[in-house]
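First, one chain by itself in structure tokens, the form predicted on its own.
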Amino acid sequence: MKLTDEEKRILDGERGEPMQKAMEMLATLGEIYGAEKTVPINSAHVAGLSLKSHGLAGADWAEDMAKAGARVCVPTTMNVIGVDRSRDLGLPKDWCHNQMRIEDAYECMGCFGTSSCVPYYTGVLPRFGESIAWSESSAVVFTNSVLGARDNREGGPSALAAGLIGRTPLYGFHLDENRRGDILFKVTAKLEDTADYGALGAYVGKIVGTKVPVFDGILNPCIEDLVYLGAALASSGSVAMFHAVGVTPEAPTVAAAFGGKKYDTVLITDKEIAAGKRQLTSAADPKVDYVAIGCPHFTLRQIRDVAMLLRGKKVHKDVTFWIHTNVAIKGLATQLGYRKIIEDAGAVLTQDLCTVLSIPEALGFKTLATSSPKMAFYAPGGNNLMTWYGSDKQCVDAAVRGYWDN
């Protein structure tokens, strides 16, 4: 990969080990997948930043690097975390207290301390055909399929070490050629909410893998449907990118997502939405303690009607309820009184944290019901959490009740 002067003297360490690291990182990115150059980048997120994928020595890294001086040049933001920073959960003293030495590691380097896998919903919107350096599968698929920008599927270092250079390698997604789809998905079925989308994305996740998806006959989505729809796409398959004929911006026409290459086509009916619910499905005891939801984060809307379809119900004695959000989104559900309609009836408005990233099963949680792909997909592996996945209302009803009711 060619560098530029200033590129080589970073890696000479002319600015510091941090910056040193950092352009190491990256150089040898670049060689591994043939990069010519680096781009600038205009904002980073970084991942992965869960005691759970940091560890001890992790936290003593992370600091180690601010305590050298490492500070961003460009925005970047923080990834969901493993505590809730507003109140006590009940988690272990000791996982909350190394979790935040990662917090406020990443938060003196010049992170924003936002904490959510959706900073596209908080004042971080990447451009049309801007290049940017976020990790965090679901909001890659999102900021290159919906928004259009160009990204990879990033590490949290190589998104910090981007994040510290302001520049990322010059290969994959940022490049035309690799952007265009492999295979259509005609959808016949009726999609009526995001569980609906989130099935439709495992199902054909598990299909394609790495590959780009172009789906025909998605009407109308809202922002939510596509969120969760990437995020299913991202979970169960690899993939960073997909086109929605008539949706999203690089696929106004079936021919323009597939720029001339040739494809095969897979018809999508309510059978294969129905297949995907039972893949998210790994509950046999209809018995639930646990129901989390808001993974990516909700956003006000979502907030909204979980709060009416709450609003005069009482969640059961014996059953755990968690929403969650980001802080921004937070405060203004409070503003907007959707919080007290929320934890009257006995649920908690989470911030900063994810299920899947967190320790739930640490508080004896069994069986977890949610609206979320991707809680569904990795729960049972990752918290020992066998899962209901349906849609928000079957959750909220599940919560009250106290099993899932289909």
Contents of the next structure:
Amino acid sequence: MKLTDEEKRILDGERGEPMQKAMEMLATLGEIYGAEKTVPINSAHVAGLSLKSHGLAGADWAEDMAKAGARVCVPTTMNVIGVDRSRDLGLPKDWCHNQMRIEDAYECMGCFGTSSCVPYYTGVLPRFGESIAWSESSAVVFTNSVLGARDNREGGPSALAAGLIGRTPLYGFHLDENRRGDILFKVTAKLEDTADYGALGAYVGKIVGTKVPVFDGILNPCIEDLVYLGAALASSGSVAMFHAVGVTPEAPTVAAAFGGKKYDTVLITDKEIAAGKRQLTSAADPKVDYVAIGCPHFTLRQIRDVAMLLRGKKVHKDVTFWIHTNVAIKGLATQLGYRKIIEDAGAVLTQDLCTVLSIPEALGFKTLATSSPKMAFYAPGGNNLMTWYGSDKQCVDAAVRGYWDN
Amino acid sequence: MSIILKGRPISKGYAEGEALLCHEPIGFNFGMDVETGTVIEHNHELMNKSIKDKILVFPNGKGSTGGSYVVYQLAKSKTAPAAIINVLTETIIAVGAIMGGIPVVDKLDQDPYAVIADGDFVKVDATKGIVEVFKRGENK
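Compare with the form predicted on its own: the form predicted together with its partner chain:
Below is the entire complex, every chain and molecule, led by the chain shown above.
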């Protein structure tokens, strides 16, 4: 990879050790993946900030970087963490302490402590065609597919390195030729809510792996549908980008989505959506003691819809019900009265954290119900919680009744 | 007689050990018990199996981008694979392995699943991109 004079000086250590390490990482990635050069970025997003992912080794690493003077030079947002900074949810104190060490280290490096997996709602909104260096698998898919920005599936540390240098190696999804579709999924299934889109993503992600799926037949989805589709594609698979014909900006037609490439066609009927839902269901016991939704973080629309479902009802005494969002959307939901409806019903609107990146399992829960495909995918292994998967309405019903009605 | 394969160096270093083959992608974040190096992803091919000190062969990484930190944690906890052989290494695995000093090669000149079997003894020189395979029962 051809380095600029400035990059050579950084690599020689003229700008200090953290910058040198960051440049080494970008240069190595550029060499491996055949980048000719780096390109400037306007933003970065760092994921993997939970203590679960970082561990104490990662916390030490982040603190060392901050102490050595690492400072980002482009807007760099931070992903979800494992605690809610506005309240005590009863999580172990030492765990919260070490989690905040990580949060503080990255904030010290100049990152925005937005603590959300949907930074495009609350921090930085990339424009069409712009190169960025974001991690957070669901956000990578969203920015590439729905916004038409250009992003690889960055690991947390490479996103941070790009934020420090302000550039990223030019390879992968930054290049036109890698953004074209590989397989056509012809959708005749009726997709009614985000849970259906999540099931579609879970089913297709497992089939396509690292390839780019093209969906034909997805009609007038709302943004949340596409966020949940992408989140599922990127957890059951390694998907960085999808096209939806007539919906996403680089796919006005099937032909445009494939750009002349040959492709196979797979049919998606109601049967495949049902199979996707089965893939995301691991529970057998109908008794539910934990309901958690909002992974990725809920938007105002989703919070309003759940508040309307909860209005006048009470969460069952044996159930804990968490609805995950970030501090910005929680603020709006508070101002508009949705939070009061939710909390009057006995549910909790959390900020900063999500189930997957926190340790609700420390509170002794056994069985989870969720409408979030990403959570349903990770919770059995990552949280040791067997999981029911369905719509927001099914989750609210389970929270009120204390059991899942299959 | 050993079999020599050539590939692309991803993360430099040398390691040797027993091969463990996995035919499906591996997601490290939330998919791995760091203390033991055991796979905990529900319904995964390697569920409840340990990857510690193995020459781990898998197609590519998947899932959460926090996986880089988990690969680094495995290295620091001494529960990481001795080396990794991928069909195609993605950035998430590459970054974590480089930080943690785990040797990684990909794009071998022969299909690793056709040449390597579980329990074979494998030497990985990830600096040169050379993999040497000793079939089970052969002299190393």
